[in-house]
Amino acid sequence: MKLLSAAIALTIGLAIVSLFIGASDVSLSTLLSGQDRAVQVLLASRIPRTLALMLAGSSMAIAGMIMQMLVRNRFVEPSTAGTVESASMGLLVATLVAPGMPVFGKMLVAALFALAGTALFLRILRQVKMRDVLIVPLIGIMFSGVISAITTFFAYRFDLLQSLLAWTTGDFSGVLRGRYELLWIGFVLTIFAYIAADRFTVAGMGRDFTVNLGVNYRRVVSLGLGIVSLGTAVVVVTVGMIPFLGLIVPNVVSIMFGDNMRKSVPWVAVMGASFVLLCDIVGRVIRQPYEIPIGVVVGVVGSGIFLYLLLRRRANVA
């Protein structure tokens, strides 16, 4: 409990640092002097952005942990299982068919596509006889590539490549008050994940084991897919894709505290928020007053950690 309290304190510290970094001069002295511009920037931009970072980080990390439980593979997460790409395809379809649709409607369409894409990925996995630990993420990456190629083709044909780029590159620079509130849905989904944590833990031990304990396996999987799809769609619609986040954080938490999801959910949520806050601060500091999109920073860091985990796993197997 002391460690978790320290992690929460660290997250709050990063959030406070995040509030005072940016092109506009917002500091304690400007706020205490009552400068209207500094107060306005803090309320309209900095606080919404910091909250969006924390909510998006927690949502994607929790989604990754649930997906790893359902697939029973530590190298799977929404961006390596076609979930994010399917959500982007849903957004594209919603934009083409009903351009005037409200953001909430587009999010629902994206969630439906994400749900269908994830379910198709699970169905493909059931047909694979050799369930090697490295084969599953490779199938997911190929599946994601196919969906991404189809989406890019139609985006090119209908001159929507720029919009597609925004959905596939995580960027919090456009977050303002009134344009991030959908991410609170991710917070609600995190609470649902904590309530159902024991059932997900049981489902992670396999269908037969789950059924023998009297738990409805299909219902647990459906709940997990719903949380993963809706959480991913909310993040993609609001700030774009954040790669590898759902892979890195659950793996680090699993190495530190084991696979009990009831114990892991608070840690995954807190560490997901901290990791995204830290990457965003790095992206905003490197080239001030310009900033590097967080999708790029997380992608670089995440791909390195992903390779480390793969090599570590292979060394353990050898």
The other form holds:
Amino acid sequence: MKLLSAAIALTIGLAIVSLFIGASDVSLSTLLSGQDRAVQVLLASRIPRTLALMLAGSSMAIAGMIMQMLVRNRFVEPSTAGTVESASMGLLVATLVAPGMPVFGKMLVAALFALAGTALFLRILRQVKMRDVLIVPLIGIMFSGVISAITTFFAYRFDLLQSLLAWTTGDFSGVLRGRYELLWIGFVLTIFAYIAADRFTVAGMGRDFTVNLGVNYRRVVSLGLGIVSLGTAVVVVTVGMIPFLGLIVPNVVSIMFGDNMRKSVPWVAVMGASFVLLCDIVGRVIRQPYEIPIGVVVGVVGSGIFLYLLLRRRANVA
Amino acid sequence: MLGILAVLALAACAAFMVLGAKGQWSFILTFRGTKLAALLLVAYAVAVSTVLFQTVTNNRILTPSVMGFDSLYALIQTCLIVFLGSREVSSFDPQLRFLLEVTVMVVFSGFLFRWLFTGGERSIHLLVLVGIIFGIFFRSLSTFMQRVLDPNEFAVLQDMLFASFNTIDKTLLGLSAVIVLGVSLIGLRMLHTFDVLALGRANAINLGLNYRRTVSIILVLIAVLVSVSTALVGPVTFFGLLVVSLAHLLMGSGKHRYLLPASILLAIICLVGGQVILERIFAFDTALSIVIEFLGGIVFIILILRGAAR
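Show the same protein again, this time as the form predicted in complex with the partner chain rather than the form predicted alone.
Next comes the full complex, and the chain you just saw is listed first.
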């Protein structure tokens, strides 16, 4: 508990740092001297951005953890299982069919697509006879590739390739007051995940075990898929894709604290938030006053850590 | 079978040269001829490198691009611009630069893949996964550097990375052809070892093959071929996989004497024929890679599902 408080304090520290970084001069002195502009920037841009970072970070990390529990595989997350790609396909379809649709409607369409895509992935997995741990993410990555090829095809035909690129690169620079509030849905989902944590832990032990304990396995899986799809859709629609986040954070937490989900949900949420905050700060500082989209920063850091996890695992097994 | 494929390949080339041609023949023939030459060269390089890679790794679902080979090439290009600056780089003779890039690529990928492939038996799934993640890592790293780059420099880099079939450097084409020819000659002399290698590491060593040395040479050849094709047209991830899987299906034999020509011909048919269909029927130009990505991804999943990945 003490440790968790320290982690929360660290996250808050990062959030405060994140508030005071940027092109426009916002500092304690400008705020105290009552400059309208500084206050305005803080309220309209900085606070929403920091909140969006924390919310998106924790929702993606939680989505990754639930997914790993359901598939019973450590190397799966929404972007290696076709969920993210399906969500952006839904976003494209919504944009093509009903361009005037409000963001909330688009998000629902994206969530439906994400749900369908993930369900399809699970179906394919059921066909696989070889139960090698590594084959699951492999199929997932290929499956994502196929879905994104279809999406790219239509985006190409309808001249939306650039918009597609903009959606799929996670980027918080466009976050302003009024443009991020959907992410609070992610917060609600996190609470749901916490409430249902014990059930997910049980489901993570396998179907037979779950049924033996008298838990409705199907319902738990559906609930999990719902949380994952909705969470992913919300993040993709508002800020774009943040690769590897759902993979790294739950893995690190699991190495540190084991697989009891009730215990790890708060950790995953907090560490997801601080990881994203940190990457965003790096992206903003490296080339001031310009910034590097967070999707790119996380891509570098995340794939590096993932490689480490893979090869480390080999050392353990071999 | 090979005869039929050869006829089809020729037909595709003829269609590419002739269909929908309006205007002066001398112009059309040289213009399309250059494009066709590039397509042929790429088809050849991709097919051969994939077959060899699958032989070396003794696995049917690997291709150099799945292992992140061509994103490595893009990364090297990016590094050149970032660390030397575009003026320095473009003041090089393009042919010299090309040679330099290929050399760096060969050395670097040589280290990487020797480390991955010659360090004893490893789970093939781990290798593929590591390869894919390496690919993502290299790509993210290039994107990262490109974001930090000055916009003018970036424009130069983009030109270098997105060379399409429509803007092919003729001098580079000649040089690539020479390089590919050289590689092919070396490969031809080793042709008999390929079938032995395909029996697997232990058998190959038992049969008296200098395993490490042969594999290292072949990896170098592959690196050269991949650099050439990537330099000419940019990355095409699943193309090789698609073609070689088809070749296996059609020939029903793993002998390189049949497998190699079949793959090459199929690559020509797919690439040239696909380009004809896209240009003449759908009237859009660069989406071939998307179609290939789609079909290749599906083939890959099917291969895994059928357990060809052992």
